[in-house]
Amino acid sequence: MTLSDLIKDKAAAAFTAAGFGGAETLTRPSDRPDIGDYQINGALAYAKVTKQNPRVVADAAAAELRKDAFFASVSVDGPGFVNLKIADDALGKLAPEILGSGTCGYAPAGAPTKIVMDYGGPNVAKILHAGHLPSANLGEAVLRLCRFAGDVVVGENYLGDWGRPMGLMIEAVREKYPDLPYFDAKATAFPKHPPFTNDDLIDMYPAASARIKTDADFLARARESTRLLQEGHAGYRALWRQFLDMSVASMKKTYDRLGIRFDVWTGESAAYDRALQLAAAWRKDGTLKLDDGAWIIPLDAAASDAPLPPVIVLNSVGGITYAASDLATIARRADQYHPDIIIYSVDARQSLHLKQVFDAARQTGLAPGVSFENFAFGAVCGADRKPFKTRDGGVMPLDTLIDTAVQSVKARMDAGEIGRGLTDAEKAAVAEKVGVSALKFAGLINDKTKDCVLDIDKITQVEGRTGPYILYTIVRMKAVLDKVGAAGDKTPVMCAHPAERALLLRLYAFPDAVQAAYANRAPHMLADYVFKLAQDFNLFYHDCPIRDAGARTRAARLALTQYTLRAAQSVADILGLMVPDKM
């Protein structure tokens, strides 16, 4: 039981002891901590019904929590709001029974949900650069989230690995190695290693992508090989193969360095068969409709909030769209894994495409019983609000921008602000973690729908809202517990100094911060309470002494630092960040 349960239990009896069973107590941290821990605002709802004055509710529920000795004090104030502090030495016995499990209080409510999230999503032979860190770091987070509350869930990268990108290649790769066996119809054996790298195929497609604004005759040639490529050329695969492998080689190293591991690397080629399966059906049950060359799924009007376009699900030459692979995905994930939710991690650029696609395979009867769901995100550019680049102009590489925030960490070391004492090697280390950390910490810190703004320099200091200050208290609790001791799990704690009461609360409220960010997929909900946690924790550790105190003062404290680590711990894992065994 969390103390929040406990606080609505115990306002529920009181209610219906006053005679008003059956309302609604409608219980929550207070706002005013200086008149109250908790506020019940029920007796405003229940007069409402009843028609009852909602000042004399309140008066005589608050005359029945009186009689707890649970609280310390019970008012009431305004129209009808019952305030609530809680008594001292009931907080503090409290701890061992919410605080001493390895999940704070948290626990999972109802049966685990079955879930496949869709985040990640870059395209094969193109750089991840700065733009593909929100997908993947928000789809991480949420991941880990669900899986704390006890949910099933599948993580799956949906590269873009098919269609028009992949024909670009090969018409690139043939006019630079002509003469190599993969454009030999009548070839069966092909290189196992090719004269070119995943760096060359980078430089490749940009160019390769700029050239069919203005050359017709090179863009009608990766027309025709990627057609080529989707009939299934021997060759074409076999170069496309290679494509797909030394792609995915170089995005694993870069998402390692972020701790980003997918369970599942898919893409737009496995879902290549299915979609022209269903696409055959759909037109022979009459669900296609022929417009303008295209075939075509019509939304019902009546199952949006608003009129959307069609689905385009075969264009005007035939071939198989972006919706139509993923629609044929949503088939084969809901065969697959049975989700209950399938979740995407895409930026809002997409929400009306996937709006579309979501209401294509609910018409069409592909995934019952699936619901779906898509976090979208913005952009993330610098400090001065524009998209990163590179200082010749280009689009900056995630590992550069990476670079970069590992750089501004050990610069801060060099100057002495953090890492004294370390050994080269051990600053290294360090500053990886810690310059990873904060990029992963800004990004979440703030609601996923604005833009993220990553300045550098501000997202790498040690105080504010940063990662590397969650990371310092976190390797702060750490240190103060290697050198004094730690307690037992059944230790009670004290609350003599208003900083320790003011931690304690804190703690008290992880389930509900849990909780709220879990409902509301929000891992920022999460990013806010460990920062609110972490200060909480440092004025305690500025405010009271822990290894000079008494005997049983300094085992309560440590006992309280004991459980805000494991609280600080916990959030910092399930939003990604690396803690640093010294900083």
Second form
Amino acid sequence: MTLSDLIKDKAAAAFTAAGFGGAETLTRPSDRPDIGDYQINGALAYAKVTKQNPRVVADAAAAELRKDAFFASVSVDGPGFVNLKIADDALGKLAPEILGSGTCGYAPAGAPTKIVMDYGGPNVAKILHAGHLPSANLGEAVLRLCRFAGDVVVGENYLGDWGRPMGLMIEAVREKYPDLPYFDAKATAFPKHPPFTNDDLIDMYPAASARIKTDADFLARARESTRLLQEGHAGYRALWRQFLDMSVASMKKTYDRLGIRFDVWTGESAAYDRALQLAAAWRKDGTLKLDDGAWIIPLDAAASDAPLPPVIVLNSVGGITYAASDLATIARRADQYHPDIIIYSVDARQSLHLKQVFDAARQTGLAPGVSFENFAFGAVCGADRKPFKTRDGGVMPLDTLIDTAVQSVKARMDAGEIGRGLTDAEKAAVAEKVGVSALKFAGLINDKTKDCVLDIDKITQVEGRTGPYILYTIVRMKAVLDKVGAAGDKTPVMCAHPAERALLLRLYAFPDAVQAAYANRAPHMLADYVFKLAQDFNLFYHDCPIRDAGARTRAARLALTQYTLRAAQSVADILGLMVPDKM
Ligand code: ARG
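Show the other one: the form predicted together with arginine, since we just had the form predicted alone.
Time for the whole complex; same chain goes first.
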């Protein structure tokens, strides 16, 4: 039972007792906390349908509600809004029942949904850069949110590991070391270690990719080696495998730093055989149409929607396309996991591509019963609203972006803003957690469809809507409980002070915040909730003495602190923030 449910039940009972049974109560937390904690808006809708005076309906329901000592005041205003103020002692007494069950009153509703989360998805020819943060960060947060809500989720990192960039890498290596056995069509044994280092990877692809703009011959060779790689050329496969392993190992390190852990690493290469089979079957049964040399799936125009361009499955030289790999991957996921939903954490520039893929999957009956969602998030940029660049103008590696945030936190420690009394070793460990959390929180606090502006100096501040502010407040709660002592779970909470009351009401809204964030796949709703919770806690901490209060008040305030910690820590876990012990 949540407080919102309780109010809804009381409102429904009052409507029925007043003779308006079956009316929708439309209760919600009040917009006007000065006159009420909750408001009932249902009288207007009900009066409209039944052609009565809404004021009469509201007044009659209010008269019923006034009989309940649970409410300190019941008023009617405007055309028929009912405002409810809950009695302080009733509000406090509910705490053990509501906050002590489930996770601060949140309990998953309904049967679990089976979900596949497609997130991360970097192309392996490049190192992870700043632009790779949002897909992973949002995907991980929503994955954790769905798990918190009781769903069964598999997270897959779908790598771009099979297209032309692979041919470019092969050609780049060939130019440097033409005599290596990889390039000998008859060779069967290959060097154990790759002929390049992790650092080489940083410049190799950008250089090769710049070169094809002017060097048509190089481009033709790269195309040809891509084709041979896909067809199974032993040397190219061996080189590609070494390249992939090195890239994945380096990516894993960065994702680890961010606390992002994929259940499965897969990619376009793993979909290749299945895509070939699908294409062959679809050519046979007439699903594919020949169009200007390419084989396509024309999409049915849904009645109201503008028709989408066709999906190209085989390009004009017979190669498997990006869309074909996505379709084959959907088929594999349907077989392997039987999911209800596949969620893609992919940016808005690929919205059309994914819409086409989803429509083609539905139209061809590839994954019956599976529905599809895509986040379509905005771009990530620095304070100047431009993509992050290194000093010499290259794209900024994700590790460098993380380092920048960590160093900014470190500077705040050196300036004595936080971390006083920590040893140097502790400082380094705490700065890493706080810096990473600052980045992640900043990437989650705003609606994901908007562009994400990361002003490193701002997002590491300990005041405001920042990760460090949330962490600092959680550390403060832990310190209170450590120093003053923990409270028993059955301890009632009191509303002796307005700050206590406000904090308690915010806590009772925790299940509603989780539910709304879950239903909308909107981590920003939880980020916003935990920010307000932290603000309410800090006001309470400032205004309500704990250690020096009388025994009953102290116990009540410790209990309130404990519930707040539980709610805040739950949100921190969902958002993937790393809470240090001290800071
Ligand atoms: N590798 C792609 C890119 O870097 C993103 C992959 C998105 N996921 C997908 N299933 N298509 O643009």
